[in-house]
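One chain comes next, on its own, written as structure tokens: the form predicted alone.
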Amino acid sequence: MSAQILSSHRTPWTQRLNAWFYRHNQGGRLTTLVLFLPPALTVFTLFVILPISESGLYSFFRWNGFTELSEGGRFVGLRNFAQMLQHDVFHVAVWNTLKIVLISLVIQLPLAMAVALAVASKSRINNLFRLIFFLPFILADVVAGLIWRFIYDGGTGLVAAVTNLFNLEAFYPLADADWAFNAILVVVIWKYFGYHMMIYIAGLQGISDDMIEAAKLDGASPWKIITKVKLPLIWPAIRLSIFFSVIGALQFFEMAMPLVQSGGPGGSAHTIVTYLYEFGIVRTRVGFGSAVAVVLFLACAVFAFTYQRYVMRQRD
């Protein structure tokens, strides 16, 4: 026994490391980890961890971003956060973001599910409908925003054509504080419901035909087949769709910018991200914008981790 211990102490550490590596390298997993993890961690640190850390630092300063922080920045503690929480436009931005979440969960996803159930079966006509419904998602957000800005134009757009047809007064929904954000919500539903539809279709096409036939032989009605067989079986796809929908709502920005500038009339159409852009970037208040970014990051992180922990890990 003592001879074995003495022998192990005499073994060079490189040999012991090689032995440990071969013992734990199950199916080449450890090799893959050693080769690919360091570059991924480096990129993640440079482009995610570092910017988030800097944003957290800037949020405690009054700084315009044009000078060095040590020269032009003034430490203000939590004042940026206090100003943000007391700002009426920020309250509007938060409420509008919640509206996108609600509209997505209550209208967009059920609509996507209904269409998915209608066109899930494989046929040429269904393929055509899928392409038509998915087409808005292919468009870049900025392009979709420009298209709908023309549609909503009360002077030359589609809205103008309707008002002229019925001899109504010219109506500019994007210039009306009561209608501007509702108009944006319509575009949100139009743009993204096709994406969720395709997620549901992928789930529906994974259901075995034998299971549907068995339900029919048992006398199940079409409604019961949907509610008792199809929806429970594609519940993982529904959970994933809800996750993407909420995270997308929290990050909504690109499509809003062509539709309304500076948050629309009186800032009534701001979302959290457009509020950050307007009051942090456009007005060169980098410290204040960083405070908004920190709050938005925390909201996304808390939702993502909570959803992953309590919803995505549920057993089917």
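Superpose the two forms; the largest set of C-alphas matching within 1.5 Å is the rigid core. Residue numbers count along the first chain shown, from 1. These numbers come from a predicted model, not from an experiment. What changes on going to the form predicted together with the partner chain:
- Taking 2 Å as the criterion, residue 31 counts as shifted between these two forms: its C-alpha moves by at least this amount when the rigid core is aligned.
- A movement of the C-alpha atom of residue 302 falling short of 2 angstroms is seen between these two forms when the two forms are aligned on their rigid core.
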Contents of the next structure:
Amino acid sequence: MSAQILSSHRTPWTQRLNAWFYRHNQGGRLTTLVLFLPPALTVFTLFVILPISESGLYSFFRWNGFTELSEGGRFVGLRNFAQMLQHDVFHVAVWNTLKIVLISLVIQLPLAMAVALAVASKSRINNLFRLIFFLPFILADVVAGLIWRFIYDGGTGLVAAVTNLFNLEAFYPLADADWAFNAILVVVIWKYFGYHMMIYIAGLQGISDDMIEAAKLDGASPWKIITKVKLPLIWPAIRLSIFFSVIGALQFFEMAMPLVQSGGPGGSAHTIVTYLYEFGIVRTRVGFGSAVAVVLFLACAVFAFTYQRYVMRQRD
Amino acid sequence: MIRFKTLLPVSLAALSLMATTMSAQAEEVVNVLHNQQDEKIRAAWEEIRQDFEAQHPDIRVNLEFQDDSAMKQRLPTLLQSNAKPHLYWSFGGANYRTRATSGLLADITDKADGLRANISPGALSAFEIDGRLYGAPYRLAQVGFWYNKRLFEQAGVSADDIETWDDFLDVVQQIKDAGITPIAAGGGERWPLHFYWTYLAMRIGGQDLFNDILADKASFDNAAYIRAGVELQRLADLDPFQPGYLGAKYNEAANVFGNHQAAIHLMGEWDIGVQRSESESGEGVNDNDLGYFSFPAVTGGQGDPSATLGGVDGWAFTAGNGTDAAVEWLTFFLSPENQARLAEQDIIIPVARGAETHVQNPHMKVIAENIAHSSWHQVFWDQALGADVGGVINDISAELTSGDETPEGAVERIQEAWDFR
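Moving on from the form predicted alone, kindly provide the form predicted together with the partner chain as a structure.
Every chain and every other molecule in the complex is listed next, the one we just looked at coming first.
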């Protein structure tokens, strides 16, 4: 150790750098790093790190975003956060976001799995079914929202056709504070279950036929084959799809916009992101919006890291 | 070999190009940014522009168009850049005030004698901030009750009988009893419902109370505004709106009204055209069937029933660009003659003195007279009080109507937003 330091005193620093580089640059790894890391890091800093820290700063201000923060902003400490946490509409938004997560775990993913098990084996008719189930996911979110706005119209839509058929009173789900968000949940399931189905199909097709054959020879029932062989084997795919659906729920926004205006009746159909948009952007309270964004970012980050750490790293 | 014949036009073109660039250097340029999509209106403006340039050979005016939402999004940055126009289309209200007090607009108070001479002081005051002028109004709008005469007849009611809010509620009840949907409302967007609450607040509380609130000498949490909520809930209790109104957008409500499926629509005069274009037939409620009455007085209210709620839209000068040429252009554009020209084509309800007599459409005419005789022309509260406080007023209006908020809770929430603005 001391010899190294002594010797390094005598050689010029460029030579030392060269030597260090030579020693560590195994298989050109360092060259790659030096060449490719800076551009990526610059872009990442510019468009991710910087905006995130900026909204962290804004969240402590009362600021409308029209003028420079130094001129138009007023420091309010934690007041934006306090206001947000006391706001009942924010509570509704958080609860609704959790509802999306719950509905995904309880209905959407099992449904996707059931359909995947049904259409996973390779055949022409299965290809057709897969396409049909995957179709909603291909649609743009806004387009899907607009289509469902027509379906949910109690005067002229599909809902009207049903109520007319049974001679019921006209029903407008999107205008009803108790129903608006449930109506959106139905669209969420319809829109995204095909995506999770595709993940599962990919997993199921990776299971070797020999394994299924062996289970059959051992006398396993079809149900046993699913629960004891297939599901454990595609567990990595399942936990990946859970991860996607939770992150998707936290970011849910585009499809809700055409379905309901500014959070639906009494704000009953807000999610965290539509809440951010309505109370931060539309009402020109950039500071308040930033506070919501900071909370949302923390929620995403905490979930992503914990999930990666404790669920994705499992080796089973 | 180049022939003289081909050379001549080329050299002439080059010469004329030089001439134009030389004259362009001598000219002063005024850039005007607007969001007007309507071809008819743009053609009318273009005529005025040509007249102006004919009379002012040393000034060139460019009318630049940007789509409304694009303009809204770009303005905050555009106003701070070098590419900003001299003048841009602007509503009065809180955004205009914020920009003026933030130094983004040019103070033209000392050059405004021409504008002052032509424009009625009431309208001009919408563009005055603390006594200084940063722009000028261009047109007026009023919100009132549009109604379907045929459906009124069918229900055996007359708009002439409506003098007070109680009369109005009676009429609504009678229309409902006749099996007709009384009122169309775009409750999903909320601002259409805020017209009800704010008009009631104006009729009950009056102008002085509102001015005191603006000056922080009074609170939104007052007896008059609580009563506004009570009266709105009296209307809502009659269940007068089309089914599903709480999820409906404005244009969907205009469709219901234009299809003769509801008798009344509380809206600005732009609804004449919108209910027509949104209706299934494309005809809407035609001029013969369409009627109009102002928001009625409320018994026991302090407000003058002639007071009007509506818009004052106009132009603002950007910082450093309140040049003589720009002011000259706007003075010309807003002169009584040119405003009369636009009014004759039913394009605007003018702000220039005397120009309102040139309005042709009978409904526009009524509104022009209403505003001219109005003791208090108030800009829509959701615009005038800024997007944050205005947003809360829209929220509570919808929630009072749906029964999710109490009149007391509503005013508390507005005051809270006002305190935190």
